[in-house]
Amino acid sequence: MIRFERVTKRYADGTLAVDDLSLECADGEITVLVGTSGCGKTTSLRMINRLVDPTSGTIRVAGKDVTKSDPAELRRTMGYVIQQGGLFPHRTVIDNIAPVPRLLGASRAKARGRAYEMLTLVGLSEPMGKRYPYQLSGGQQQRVGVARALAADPPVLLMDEPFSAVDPVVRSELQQELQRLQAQLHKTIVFVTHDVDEAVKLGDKIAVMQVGGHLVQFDTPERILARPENAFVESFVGTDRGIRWLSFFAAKGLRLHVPATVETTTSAEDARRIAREAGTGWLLALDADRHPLGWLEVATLNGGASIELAGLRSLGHTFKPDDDSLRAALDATVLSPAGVAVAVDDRGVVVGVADHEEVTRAIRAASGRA
């Protein structure tokens, strides 16, 4: 456990990043501290490691002073991680995560074997060590940093905005890696970032910080989205904080609803003898396998032998009612041109789908109205 008790940092020019901080980060769980630009989380988690010492105050780790610590010796204990990796350009990717266990005592075979079993871990392939940093991606790179952090098998890991370098698609991947590292390995991991939605995807617990260094609000994810402490946290949580709350209710209990379908070898007219029968003005195309192609508005229908793909409307996007969501499933519902969402299994098969309604009347249930 890493606690910090009534600590304070003042700067010598009279700066005060840090004012009278008391929270504890459990073990093997993520905490994050979210706040705008000069609120010192960054200060904060520097002082776990001692690349800064509070003004006053205590920070424990596993209930020993870090300041009674050598801080070489600390940092052996924690791995750190940056923006855009920190990596050495000079060296290979396996060179820059070797040296860590080196410092431990490992030998130059066994440093090596480990750099490239970290590498693995973090997704990249064995090819990928003989390779320099500018010969990577950002998001290689940052997950290079990553496997450098880890390669002494610490106990805690500090995370300094590491994601916020890359474009949105690549962050989107990056957090979800962290994701099935932490499942796996369940370290103790304080992460910095002043990005909500990262905080709220990543965190067990998060800190949310105010310029000065005051903590305004210390809880759950769900309970800052829900029940923000003030205005200033409901402020910074923003205005679709309500949305974001739906993503910690399973989509799983929705009643989902057979639609009425076709294939693509379907005629036009029997297209519309199916939409009658059923009451609607869409109907759902299909593959031979049942794998959603997209939604087809009855009233543009030409006659024809089959359906023509052409007329097809974008689906959205599909949901897993195992795996997602409420927030996914009405997301679905208002990128659907039928304002319905579609349900698919782990094959992309079509299980069923549900409506605005029955998306509405799981969120009032989840959230206590029902």
Contents of the next structure:
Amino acid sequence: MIRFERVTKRYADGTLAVDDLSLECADGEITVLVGTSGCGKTTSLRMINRLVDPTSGTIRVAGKDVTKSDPAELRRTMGYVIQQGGLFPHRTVIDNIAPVPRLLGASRAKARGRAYEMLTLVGLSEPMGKRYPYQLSGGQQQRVGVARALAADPPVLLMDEPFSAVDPVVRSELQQELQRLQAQLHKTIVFVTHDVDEAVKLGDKIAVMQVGGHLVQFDTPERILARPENAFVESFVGTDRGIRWLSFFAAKGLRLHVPATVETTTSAEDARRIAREAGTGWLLALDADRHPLGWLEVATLNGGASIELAGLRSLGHTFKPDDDSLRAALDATVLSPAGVAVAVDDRGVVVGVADHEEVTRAIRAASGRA
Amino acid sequence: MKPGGLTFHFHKVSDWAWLTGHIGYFWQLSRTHLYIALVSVAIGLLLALLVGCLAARIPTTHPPILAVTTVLYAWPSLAAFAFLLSITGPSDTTVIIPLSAYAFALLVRSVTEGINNVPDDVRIAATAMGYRSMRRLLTIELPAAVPVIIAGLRVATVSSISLATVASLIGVSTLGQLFVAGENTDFLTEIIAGVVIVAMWALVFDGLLLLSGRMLTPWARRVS
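Next block, the form predicted in complex with its partner chain, ref. the form predicted on its own:
All chains and molecules follow, beginning with the one already shown.
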């Protein structure tokens, strides 16, 4: 456990970076420090591994005051990941991952062996180990940064905006990767970000900080979104916090309907008959393996034209009832031209659909429980 | 040197037979010349690495070190030779000392600049991983500074090879001897031979450094 006990950091020029911070980061959990720039979140993080020392107060890791430890030795027990990667430009990927085990006394061969394990762990291939940092994409560099931080298997991982410099698609991949790793490794992670979505997605607990180094609210993501402590937190988490909150409710609770479906080989005649019998203007088009292709609007079928000629409308996107949240299901209904979200299993096969009414019912039921 | 400066009578502008007959002599002069020039660069580099690292480790020493090296570089070489002649006589040492000082003055800037150019996030990452400052300097910052140091080394080597000609004025037989003798006997071919040979060696060593730099730093991003 990492404990901040009334920690204050005032710089020589009088700037108050962190103001009387008391906080507990539980073992095996991700604690996210979130706030606008200048709120003291990075300074707080850096006081844990003594890149910065507090003006007053105590930080304890596993009960021990960090200022009583030798800084270099302390740091070798904590992985550190930063935004720009900070990879050593003159070393190969493997030799970028190996240093901490080396500093802890492992032989070169052993450290490299460990580095290759880490490379695989973060989803990079072995040949990648021989490349130099300049030959990697931003996302790959961050993966190497994570591998490097994990190489000596430290109990604590400190992450300072690690995914802020990559594009949104890569960021989302890296976030999922971190969740996957954490489920496996159970590290005590302190994660700094300015991105509320990232905080909500990754945090077991979130500490919202305000300029001047005040801790405003320290709570679970659900409670921060549902019950912001004050106007600052409310405005910081944004106007769509209600929608974000839905990401904590599983889509599993939805009662799925069986949709009226057609295949691309179905004739226009048959399609009209299926729609009439089902009492709907929209038919879900499937391929031979029951993967969804798109929506067919029956009104656009003129005369004997085939389904292909009428053209299909995009699905928007599908959702997986077992993995996704009500937020994803709601999003899928909003984007669907038929107003109906399509649920699929892991193989992408249609398992049912949910319309606006059903999603609304599920939201009411879920929020009633909360 | 003759009073009245350099005046040539082009009675033997090109004399190929003379050139081919003196290859052994050119080689002998080249050996002394390169020995003096390269030993000077080596001494200069060694000192520059020591002092440059000091400047990087203790930032307050940086400005005074740069001030001293600027003065060193501005010092006229002939004055330095004249002064040292009275102590060390007309020996290799008399030439090597000022040439080393020039190389040092150039290279100390390359070393400090190279180390200072290492990105901050690299430095912070190394510190946060548990590197102590000396190990960080020697295994991270200095190796990462190699491209800048090599660039400085190329300039220092070329200028040292060029400056070593001056040694002939105090009686140390470098390739500058060809200028002195050629001028004394109004023999243009000999002077031109001197210029060409010095330039050739400068190009050879510049090329060697360029290649060894590429081999030492396969990690540097190339502007192809």
